[in-house]
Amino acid sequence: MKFYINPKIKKGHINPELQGHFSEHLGRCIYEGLYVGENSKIPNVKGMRKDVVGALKELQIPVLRWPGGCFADEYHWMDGVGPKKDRKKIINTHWGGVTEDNSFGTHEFMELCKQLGCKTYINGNVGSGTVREMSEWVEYMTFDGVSPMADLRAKNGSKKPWKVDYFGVGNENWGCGGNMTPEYYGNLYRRYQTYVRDYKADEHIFKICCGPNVDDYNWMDRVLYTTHRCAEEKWHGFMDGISLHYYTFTDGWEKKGRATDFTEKEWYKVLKKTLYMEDLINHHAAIIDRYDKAGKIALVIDEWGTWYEVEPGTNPGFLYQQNTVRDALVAGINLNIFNKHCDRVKMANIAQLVNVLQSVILTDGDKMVKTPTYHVFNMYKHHQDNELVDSHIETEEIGLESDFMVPNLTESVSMDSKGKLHITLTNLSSKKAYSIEGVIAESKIKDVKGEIVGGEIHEHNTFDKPETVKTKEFTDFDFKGDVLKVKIPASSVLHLEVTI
């Protein structure tokens, strides 16, 4: 396999946005998983589980969103501030129909990201929330000065505002936000958004419009044209992103398949489905291409990543399911597609956390696992910030099934501040391994380092053995001038350094 790196062209900025994650009221994903309480035996800091903001901390975690997904649009911020004994207790009618109390609220959220050091993403209430609500939520988050909000803020603790980085203006109002047409919520959105207010003439918040579910194209187009000024114009006007929210099933949403049971031709079928991001992001950005020529507009992909059964003997509502090979290898395939997009992909959070669907780590009671798609998070880290480069790599088909055959390899490759290449492979095949020839253009190879996270395909980390998969030392590699050769094992998702 033959491939080829020019790093003297560069194609565009990887935000670290694109390694983002997601945080919803749903199962053990704030309770428990993030947020124990100040009088909880687990070691904490304010209430945030300290093992599990160190393991994040070392993801260099660049945006968390919250407080859904579903759960956003029956959400009422002013329930979730002041003192915790005082606050109103709900229903979560979405997940599981458990009690929520409302101990995890903004002020807690703010204390969370300023824990994890990464930017702010709030979901605003279009569904059964009003202008009013919205517009005076931004206001106690990020007003400095006298006014209602202001004061209540400080009343309840925080004296100075907070910076909100994004603002979802509603979330899948197509469905569980409340079934809208994308007409309406188009009107919607342009309302509502109004009263998303900079208070901060250097602090804007980057406003995200509600974008459709999957191959949606008619959503994408018709709430593009609805939140136009004017049609004519072709001028957006009133936001900075549109949100896209793909899962990958197995079969679908009726069969959606064991997180860990499950045959080598689902295997290749999930990694099929897995690479329909790319389709997914090329017909969508062609829409917006339409109404935004000079790209301004974000593709923001806010939810993505594996869905399966939940665990035996879980709540069904929780969607609590267990990380394999398999998801490392879905982690690595879709965070090279954004790095490949990132002219117009901005922002993609991985749903979710901890303890819901494609998790990068799980708990139970006391005990923490970081899972297989951790540690890939973990390599392309280093993908943050960095400029990608000119790559391409020759593939062949491979599969069990005529309708589920994919690529043998996918890449990505990035230039760090200091000049260094960042190679990410993923080794799509269940069983084997490929050599690869690559070639640096006008370039001399001087060191190479490596680390790979990979295994039997159904191989995963439970809490008895923690480290059945992990980031471990690649060395199977030879450089010599510009070629730079690699024999990547069945399997793996791999990350290559080389100083040039």
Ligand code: AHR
The other form holds:
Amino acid sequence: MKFYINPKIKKGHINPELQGHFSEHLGRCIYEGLYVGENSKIPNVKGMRKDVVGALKELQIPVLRWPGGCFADEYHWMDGVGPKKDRKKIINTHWGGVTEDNSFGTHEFMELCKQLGCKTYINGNVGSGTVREMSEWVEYMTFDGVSPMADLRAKNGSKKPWKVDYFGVGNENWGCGGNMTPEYYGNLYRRYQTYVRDYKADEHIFKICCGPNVDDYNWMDRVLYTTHRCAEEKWHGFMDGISLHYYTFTDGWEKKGRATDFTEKEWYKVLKKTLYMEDLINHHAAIIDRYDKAGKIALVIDEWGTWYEVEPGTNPGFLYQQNTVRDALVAGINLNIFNKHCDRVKMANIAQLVNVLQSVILTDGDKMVKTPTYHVFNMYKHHQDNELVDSHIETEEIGLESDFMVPNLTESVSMDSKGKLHITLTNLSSKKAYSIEGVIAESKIKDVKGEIVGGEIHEHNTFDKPETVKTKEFTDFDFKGDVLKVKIPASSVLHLEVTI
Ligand code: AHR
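Which structure goes with the form predicted together with alpha-L-arabinofuranose, now that we have seen the form predicted on its own?
After this comes the whole thing, all chains and molecules, with the earlier chain placed first.
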């Protein structure tokens, strides 16, 4: 297969946030997964698990979204500040009906992001919260001066304000966030976002409007139309980004399929459905283009990933699932797609960080495993903050059913600040390796380093065997002049660092 790269043609900046994450008060994501409390026997710093934070730091997580998800539109932030013993115990109605003791709140989230060294993405409550509540939360977090909320924050232990990098005005307001029509939400968005104030002139809060589910093009169009009715040149002051949610199910919501126990046909089905992300980006971006001629509105894919049936014997409301080589491919394919669309896609958050859906980490008591998805993120981190480079690969259609044929390969290429190229390739074949002959235009290749994640399609990591799938050194390549020859094994994700 031929592969062509032109390092002289730069196609956009790859925001680190394309490799963002999402953590919700859902199942064992926050509690147990990230936060165990200061009195836990599990080693922790201010309640945050040392093992998990250490593993996540290695990934260079750029941004973390919190507190939901559906939970966000039922979350009243005041319940989660102040002395822990006085915090309200509420029912987590969306996720398992369990007691939420609010011991992890705003201060704890900010501490977690500090330990991770990542940006903060707070999702506000439009569904069941008031404008005043949202406005006061922003004041509480960001105002540096004398005010009722800044004083309360200081009383609660944080004299200094924090930085809120991103703020979502509602979540899935077409569904769990209030079952609204796009016009109704669009008007609410205009109103609520007015009070998401920038208290510091040099610290703009990037405002994210609730966008559609999957292919709801009507929602995208109507929300933009509703928010657009304003002085034309100013309208996108209302928002910096609009979200899109797309989960990969094996068949659909009613038939999600199993995480580890799947057929070869289902391997291709899930990969085909993953590739649909590109159609969604193209179509939604075309709608945004109609309203945003200057290309300023970001598409923020703040929930994506595989969604299977829960692991047998676990709480159905906790969405706990295993993660195989198939998920590694899903991650690699999506991250390649995001890179290729970095002109419009400025952030993407896989769901969810620990123990929920397509996680990078699973925990069981004091044990922790890194999933195949973790290892893919660890290789793709080399794209963060790079320039996307022009690249094209020859592909052939493969698969077992006519409706679920896929290209055998996907790729993306970027250049880092030192001029090195980072090539990431996915081989979607369940069985076949491919020889690839790449040409790097007008370049002399000086050195190549490779690393790879892959294996038999069902392979995964368990608490007893945590290293079945891991990153391995890759050396099956050869180079001379401007030609790079690589043989990529079946069902694998590959990263090559090329010095030219
Ligand atoms: O990630 C799980 C849920 O999926 C989120 O809470 C919601 O936004 C989406 O429907």
